[in-house]
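As a starting point, one isolated chain is supplied in structure tokens, in the form predicted alone.
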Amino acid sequence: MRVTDTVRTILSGYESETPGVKANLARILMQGRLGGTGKLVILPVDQGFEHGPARSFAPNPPAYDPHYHFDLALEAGLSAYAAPLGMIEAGAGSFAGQIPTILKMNSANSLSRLKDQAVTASVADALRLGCSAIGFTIYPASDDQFEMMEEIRDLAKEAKASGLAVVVWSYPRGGDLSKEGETAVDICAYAAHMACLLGAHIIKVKPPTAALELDAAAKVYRDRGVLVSTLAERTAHVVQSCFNGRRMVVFSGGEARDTEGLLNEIRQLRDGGATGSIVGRNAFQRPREEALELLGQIVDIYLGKA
């Protein structure tokens, strides 16, 4: 595999990383239909832990089978597949070497009242299963946020020493943050920046709304004329907050919804300079052929074809 100039430029932004880490980042960036373009579309399937099996897979019963998701990501030509320990273990042998995997290291569940996640896997697991990266969620604003940050500090140090890339889901919630504030543009940009400061190679956040949560931040946005009226402008601001584009940032697909609304959102994310999208429920809860069509359209958007 010879990496493209675009990928080589992206990797140059990770100045302290070992050849092992860069090789795994290159593996993700060179995979699938978007390989070599510098763009990513990733399939995440951690919703069974978060929401339960029926809420996650009953809309499309074949998705109860872990092999279904490996195969879906492969056939759609995606960049990587992210899942918790058990899901990856269930297909690691059958799909070894066929698609980069991201081991989701912590998870929450809908039975807990805490705004926290349990660490459910190890770096040794990721190496044993041939993963390219670890994934970890932090909840900026939560009363447990500092413990989560300390956990990813230790796990990221171990992962990088082992040559693995680090992906951080940065989802503000809890504390004094309002529900609207969870996706407010100032909070999304802040959360993305914190993930960069924690050493993430790839940052995952939700698409930001035009809301402004913090009064002190809102004053700066107004006084400095920061453009946030369109999703493309807000995306560009989040990308700017990720070390002025030196870190890759992907945006979640969110809850299942209509196709055209999702595709229009992704077009604006692309226009704002997003590295890509990480789309789970909107894909695997649809019948297989519909899912493949949708994922193909998303990839075409990042290829500039739609």
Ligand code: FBP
Second form
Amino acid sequence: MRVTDTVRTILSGYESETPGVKANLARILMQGRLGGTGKLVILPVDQGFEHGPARSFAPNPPAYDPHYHFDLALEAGLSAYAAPLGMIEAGAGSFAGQIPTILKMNSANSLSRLKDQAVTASVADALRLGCSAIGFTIYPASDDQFEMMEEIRDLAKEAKASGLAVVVWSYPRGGDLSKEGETAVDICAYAAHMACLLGAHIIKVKPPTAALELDAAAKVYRDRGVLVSTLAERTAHVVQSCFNGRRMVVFSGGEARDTEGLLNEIRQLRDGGATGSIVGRNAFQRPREEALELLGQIVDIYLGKA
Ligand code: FBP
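Same protein, different form: I have the form predicted alone, so give me the form predicted in complex with the named molecule.
Okay, now the whole complex, with that chain kicking things off.
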């Protein structure tokens, strides 16, 4: 596999990592249509766990089949495919070596009142299945946030020692956080920064709004003139909060919605310097041909062609 100078520069930001970890990051960064550009588009399919099968797959029934998602990520020329244990196991043999996989190590479900997730896989599973990375969600603000951070401390240590990359979904929720605060720009940047401090190689957050949640932080944003009025400015601020661009940060797609709205949002993420997007429902809930077209347009945006 050829590694471009751009990818080599990104890898050099991960100063303490072993050749194994860097090789797995390189596999993701060199895959698909964005291979070598330093940009990423990832397909995540853990919504069956988080929201249930019908809410996730009834809009496009072929998506009940785990192979559908491997194939979609591959055909669309994406960078990687992320899913929980059972989904990866169900296609790992047929698609071995064809698309980098990220084993989602913990999951929530809609039947629990807790803002917490169960650890449902191991680093040994990720190695057995040929994954490039482990994926883990933390819920900053929740009553269980510290336990989640301690879980990823141990899993990240084991993953890195095994040469696997670490992707952290940092989704503030629970505790005293307001609903609006979950995506407020100060909270989003804070959540992304904490994921960096926890040792994540790739950080995943939701696109931030212009809201400011914490009074103490809001004063600094105002007094210091931190620019957060456009999504591109807010994205740049999140990128800056990720060790000034030394860590890769990708932004999620959210609930399925109109194509132009989504593409315009992604253009602003790109303009703000996002590493890329991680788009689930907007992809697999559309009929396959439509999804391929949409993912093609998203990749084109990160290629600077759209
Ligand atoms: P989507 O593009 O479907 O939003 O996927 C991104 C994701 O992070 C999934 O990995 C996860 O299942 C889902 O969002 C969680 O969404 P929410 O936190 O809104 O329940």
